[in-house]
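Next up: just one chain, as C-alpha cells, the form predicted alone.
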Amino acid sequence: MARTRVTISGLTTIAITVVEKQGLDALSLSSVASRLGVRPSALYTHVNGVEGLRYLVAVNATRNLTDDIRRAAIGVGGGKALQTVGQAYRAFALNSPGQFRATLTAPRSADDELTKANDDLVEVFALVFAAMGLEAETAKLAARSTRSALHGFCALEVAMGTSADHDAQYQHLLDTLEQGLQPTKD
C-alpha cells in the first residue's frame, strides 16, 4: 500500500473544507486526517495539535479575506472603494462563516504569521483611505477602526444570523464611515 504524502497545502485545503462544511468547532486532527487518508499522527509534521491546525486555518482565512477585499478595491476609488471593500468584507463573512470565525483567532506574538496576515488586511484599508486623500498616519488609524467596525458587525451577524434589516444597517454603517473619513479641507 502506497503511503500518502501530506503537504501543508493539502492539509490547509482540507482543514478549510472541514471548517466551511462543519464549522470551526468541528475541526480536529481526526477530521482532517480521515479526509487525507492518513492517521492523525501524520499531521504533526506540519501542525502542533488541534491548536496548530486552528492557527493554520486562521492565517489562511485572514489571507483569503485580504485577497477578497484587495480584489474588490482594484479599479475603484474614493468613497466608492470603501463601499466596495466593505461589501466584500461582509460577503466573505456571510459566504465563508467558518473561515470568518477563524479570523477572530488571536495572534501568538507581535511578529507571527497571523499578525502579518492581519497587518496585510489593515494595509488594504489604509491604501483605500490614502487614495481618498487621508495622510498616511490618519489612513492607518482609519484602517484599524474601520476594520474593527466592519468586523464587529459581521461577527455579530454571523453569530446571530441574518435578518431583513441587516442590509440597511450595514449600509448605514458604511455610509457613516465614508462620511466621517472624508479628509477635512484646511
Given for the second form:
There are 2 protein chains.
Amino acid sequence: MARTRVTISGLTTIAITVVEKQGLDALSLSSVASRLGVRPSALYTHVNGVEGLRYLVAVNATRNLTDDIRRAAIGVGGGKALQTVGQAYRAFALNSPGQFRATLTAPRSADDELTKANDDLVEVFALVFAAMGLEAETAKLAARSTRSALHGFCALEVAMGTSADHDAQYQHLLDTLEQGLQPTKD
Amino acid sequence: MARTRVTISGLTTIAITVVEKQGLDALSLSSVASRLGVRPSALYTHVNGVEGLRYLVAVNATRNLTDDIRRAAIGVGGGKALQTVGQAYRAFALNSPGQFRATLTAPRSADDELTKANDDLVEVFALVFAAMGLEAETAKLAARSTRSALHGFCALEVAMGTSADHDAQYQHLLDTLEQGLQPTKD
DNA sequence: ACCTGAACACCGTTCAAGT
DNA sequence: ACCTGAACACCGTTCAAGT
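Would you mind giving the form predicted together with another copy of the chain, to go alongside the form predicted alone above?
First the chain shown before, then all remaining chains and molecules of the complex.
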C-alpha cells in the first residue's frame, strides 16, 4: 500500500525542519523518512543517499542566507550598508544555526548548484561595495574578505556558544572591515 | 588474552593520525580501535565514547595550531608579525585540514581544557597586537576579530577547495585587517 | 515510476565475563 | 584495572517484490 507520495520540495522542507529543530547532525535519511511517513529506502528515488540529502540542504540553506542579506541590503545607502548586511548575516547564523552550518558544505563540482549559490552569496557583498564606490575587481576582493570574516565569527559563535560581549566584538569586526576596506593610496 | 595495552597518549596519537589520513569524518571508535589492535569497547576505559574522542582530538588540534602560530610569531617585529602569524595559521589549515576542522568543536563547559586551548590561541594574536603598540583591551578585540577572520577564510578554503587566486585573496584579507586595526582617532 | 520489506554491513554502547 | 565478546539499537544501502 504505497499511499504516501514524496515530492522533492516536500522532502526539502522536511529536511530543513529536521536541521533546524534537531540540529545538522540529526540530518539523516531515517529522520527525514520518518517525518515523511515513509521508509528510508524510499528516499533513494529522489535523492542520492545521505550525501545527496546533505547537498540538498546545503544549497537551500545558502540560498536562504543570500535572500536574507539581499533583503537587508535593499534601500540602505553608503557606509551603513555593510553594517546592515553584516547584522543580517549574523542574525541568520544565530536564528538558523543548523542551516548556517550546512552553508559550509563542499560543492560537487566547479559549476554545480552549490557553487552557484555560494557565488550569489558573495555577489551581494560585492554589490554593496560597488555601491560604496569601489571598482569591480576591488569590490570582489572586498566581498570575499568580508564573507570570510563574517563567516568565521559566526561559525565560532554558533559552535562555541554566544556570550555577553559578542555584540560589541562583532561590531568591532564590522568596524575593522569598514576601515580596512576604505580606498587608500599607499 | 589482553595483551595490548592502550595509553591515553597512544590513543591521542592514533586519533590524530586517523583525522589527518582519513579525514575528520572518519574519526570513530572503530577506526581508532582497529589501528590500536583493540576492540572498540576497550576504548571506553580511556575515553567517554565518541564524544570524548572528538573532544580529545579538538583539544590537541587547537594546541597544535597554537604552537605553530606561536613559533611563527617569535622574533618577528612590528607590522610583519600579523602577516607571518596569518600565513602560519593558513598553513596549518591547508596542511592539517582534519585537525583544523576539529578546531571548531564546542567546549563542554566555560572552564574546561578546550575553552582554555581556545583562549590560548587567541592570546597569541593579542600578544602580537600588544607588541604592535595596542593597549590591552584593544589588543584583545583585535585578536578575536583577527582569529575570526582567519578562521573563516581557512574554513571556507578547506571546505570548498583551494583555487589559484586564493593566495592573493588571503593577502587582501590580511592587508584589510592590518589597515582596519590601525589605531585611529575618529 | 515509486514504495515496501528483507537483508547486509557498519558503528556506538552496555555489560557480564575473563585476566 | 583493563580488555574481550556477545548483545542490542540504529543508520545507510541494495534489491527483489509489489502497486
